[in-house]
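There is one chain below, alone, in structure tokens, taken in the form predicted on its own.
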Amino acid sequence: MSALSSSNPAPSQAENAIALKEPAPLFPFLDLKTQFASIRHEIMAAVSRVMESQQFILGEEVQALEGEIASLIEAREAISCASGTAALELSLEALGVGQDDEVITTPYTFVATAGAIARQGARPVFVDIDSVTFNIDPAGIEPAVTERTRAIIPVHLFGLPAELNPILEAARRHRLAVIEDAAQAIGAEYDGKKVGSLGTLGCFSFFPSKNLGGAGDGGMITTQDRDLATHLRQLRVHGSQEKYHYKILGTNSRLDALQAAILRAKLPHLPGWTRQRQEVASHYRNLFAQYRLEQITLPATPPDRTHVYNQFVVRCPRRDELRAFLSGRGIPSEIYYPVPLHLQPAFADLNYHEGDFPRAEAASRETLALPIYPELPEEHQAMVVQALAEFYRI
């Protein structure tokens, strides 16, 4: 056998069978290339501007982006950092959350939320979700408060704001900070106000798949508290306010000027992209009604909130069978999130067990994300819903 054939063996019959069952998707779950093509000249001009300046760390581009995000969010201050995860970690650090403290949050979210708490030496205390919105259930927060509780982190999941008023009221009663995890919800509104402006701090991610995404990692913290903002700016540069002088220990969590420039080029388009996402969601709803797919529960849209649809997540019977069926027909989908955080091995030391948060566990078993992005063609949406209808009529 030649070296070539031994390093690239022919696929087995089983592998061929799998390949036949799972064809390549007919279209992408998320198409970033189409968006880039529409604003290529603006992005490349922004990149060129930074390359010509040779100023890559913080600087004018970053300061300008911070001002623009603060204006968008209606916050007094915006502090950029290396990622959405870093935004959560820095926020907890700035609030003094540390060893043996407790922070209340949801088990049905991306790992960074609870991971940031644990990495501070604090304990994530989970509260079950509302089964309609998938966000943390405010009714479960107050019973979870102890003398060690320092903060609450509600997550505005999939682009829908959490029910903030009762959360903020509970926080005031118990003198707790509220950190809004708005990584998936930039531009969303609760009771007429932008998420990220209502709590003690708001945390945003510019991961490429977000509604406002960079060309890599990036994050932002928003606040109305200028003293907290000053502390955060110190923490993100190794704890320094004066070069080579350190009164506190910080970390390296700075946003690159290249990322800032790219985000600034994209930011004016965000309102239009948000409207397009909402139009795509509306078209899905019309298609579901047309096909009478009453078995599937569509995303909630409470009247006091705007949904910006970072994801379009439905609840459906026989989820895993359905996803396999869709895959076999080249229809892309995703699962957010297949295992709730309290059942993840990384959090085994918290001693939670199956059945502790039944609504989060049910959501992990039953939810499916369908393709959604501003430029998603209606014919692709029709293909998705037709395939769903075919599955449930078999």
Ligand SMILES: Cc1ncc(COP(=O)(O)O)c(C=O)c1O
Contents of the next structure:
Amino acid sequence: MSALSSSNPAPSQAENAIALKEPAPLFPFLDLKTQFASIRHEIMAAVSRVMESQQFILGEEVQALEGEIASLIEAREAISCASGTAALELSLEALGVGQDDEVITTPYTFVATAGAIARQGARPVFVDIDSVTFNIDPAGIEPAVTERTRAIIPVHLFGLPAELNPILEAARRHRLAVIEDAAQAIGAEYDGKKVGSLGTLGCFSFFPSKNLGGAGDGGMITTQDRDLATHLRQLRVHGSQEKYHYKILGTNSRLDALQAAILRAKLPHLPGWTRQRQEVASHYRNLFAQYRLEQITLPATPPDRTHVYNQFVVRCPRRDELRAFLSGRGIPSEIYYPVPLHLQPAFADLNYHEGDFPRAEAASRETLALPIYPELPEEHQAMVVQALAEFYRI
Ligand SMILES: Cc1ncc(COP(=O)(O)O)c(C=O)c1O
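For comparison with the form predicted on its own, produce the structure of the form predicted in complex with the named molecule.
Below, the chain from earlier opens the complete complex, with every other chain and molecule after it.
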């Protein structure tokens, strides 16, 4: 159906103008319906199981999901919570990060990474990215450490693990915690180990568009540290360990049993879906080679890591012109992220300026995300790459 639904018979002039300028996409950037159709019975059985139990808060489903995620990630503990953002906030709080502390992270990420730091009262200290992987450049971390630094948050952006070994070494040298923001990278491996198992804490998101997406918001924290896990379990239920008794104050940040049951139904499919994403990526690579689209830089896959392709992000000349051309032909694309965090008004008080992180700024100007999801039809991929080829031949 077009953006102007038939239930709205009188589009305004402005709507008409938009409709004329931008034809509706020929296919969606992300299609969640196809996947749901393939596992509808499993999902509906999970929903029904919870409804029959009328156990909605924590309980068996949540505990079972935590155990399953812990074994997938090879972490001793997994603590679920309300969202990926909450996972980051709770992690920082459990580590005691607060007022006057500094946390090092990347400016080229979703806002939640640095937002969580600032909302704890601490200062996000940005370090520029590596131009090839789009992840934080480990070489920039030590020069950014001060006596106020408490933690580093590397982000495994788009599904590609950050270069963790030098980050972990810098953290050891300066006694800093490492919180892996693995929101986009569940199941990805670095040096043969799952992301989320290597840092002090790992944070995951079950936002519907993630590789393991729920039917709403949800998050998970993984750790090898049992004391941190106990603290986190306390923080997510208002701080209580014993009902209605509070030695510390926490918040309400729990994963719903309904979400847990749905995620448990989806979890056994994750390895297959990840393989399918990798096949889609490799089909894109073949098509780019076939069309000799050498001006476009494809996502890097360093040999010590696996990429789980939450997004397929390419670097391309004349990005904005290209995107307009693609949407004119009904080809969907997205920009992750058009403004790096150090230039966002919300972080103006950090006093960063244009030019401070040139590689993150260039990535924001030059990258484009192409459609990718496990069931993406090859015909759609062919349409995307044909349109790109057409643009660069004009
Ligand atoms: C890198 C990154 N960090 C954190 C988050 C926050 O997760 P959520 O949307 O579940 O709060 C997201 C997801 O949107 C993300 O992509």
